[in-house]
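This document starts with one chain, in the form predicted alone, laid out as structure tokens.
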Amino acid sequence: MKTLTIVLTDGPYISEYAEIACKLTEEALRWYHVNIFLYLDAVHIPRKGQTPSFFSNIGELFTGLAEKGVVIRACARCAAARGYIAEENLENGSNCKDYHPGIRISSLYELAEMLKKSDRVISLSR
């Protein structure tokens, strides 16, 4: 099966973009492995409590996909400047304990990983 790699690096309900990448997802796995690395302010999109009136909860349908098999990472230096610590035991399949299910801080050595293993990647940004 072929791998498909997005990036996003926008925070959730600033742009569409989080909810565009979900709807990528959801049709991709159908031919690809798909890995979803969030950058800069994209670490925000997992974070727990987020109750938005007139949106999807981006963090929810983030752990919908992790269920399904996407690997979802989150930058840790961008994650510790907003607030989000890696813990080294993991809870639910992640590892921050104000993080959804499924979503894991790691590094942008994994990005280099999920990025050389790719066949196509995707950039969702501003």
The other form holds:
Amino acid sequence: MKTLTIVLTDGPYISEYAEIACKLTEEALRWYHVNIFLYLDAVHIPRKGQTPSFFSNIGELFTGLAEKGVVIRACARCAAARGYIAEENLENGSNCKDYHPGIRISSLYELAEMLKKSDRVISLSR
Amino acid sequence: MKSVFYLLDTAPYGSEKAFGALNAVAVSLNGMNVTLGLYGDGVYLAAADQDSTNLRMPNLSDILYSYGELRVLVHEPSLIERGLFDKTLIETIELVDEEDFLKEMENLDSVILF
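Right, and the form predicted in complex with its partner chain of this protein, after the form predicted alone?
What follows is the whole complex; the chain from before opens it.
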């Protein structure tokens, strides 16, 4: 199976890219193993407790993708800068108590590894 | 994936985008062919003698200098539009026109936008 990596840099609700990434991923899972790397403000996407009035809860959409086997990683430096701290232990597949299950904070080096192993890369950024 | 083109069209200071692009470039240099393309306001990153002291930001041109193996393409029309063409630029860059910029993007395996 081929591998697709999606790179996001924008936070949720400021653009539709996070939701677009979800829809692309849902479709791509028919043919691809999908990685999603959350960089810069995109590290806000998996935050628990979001209550958007007029949009889908993007954190819940992403945890749903993780349940389907999508590897979702957030940049550690970007996450720490925004108050999301990586812990040593995993709980429900996540190493951050503020994140939805299945989504982990990881090193930026993981982005490079994802790129090396990918057959296709999609970058969504404003 | 063997090669990646990082496209930066955001000015170097005032947001985290340029710094983020340079960090992504840095981790990709190990084992991949990496090109950084500066387009639009991104060409300000090519200006020499940047002083970011008062911004409490790292000097991003110094970071570019420290990655000698990195290929940096600068979109020449963007430089001209911003009055930077006759200014002192960092030495490690290559000036390219629209056609060559696009060709370089096409030739690499992936393009990541900042």
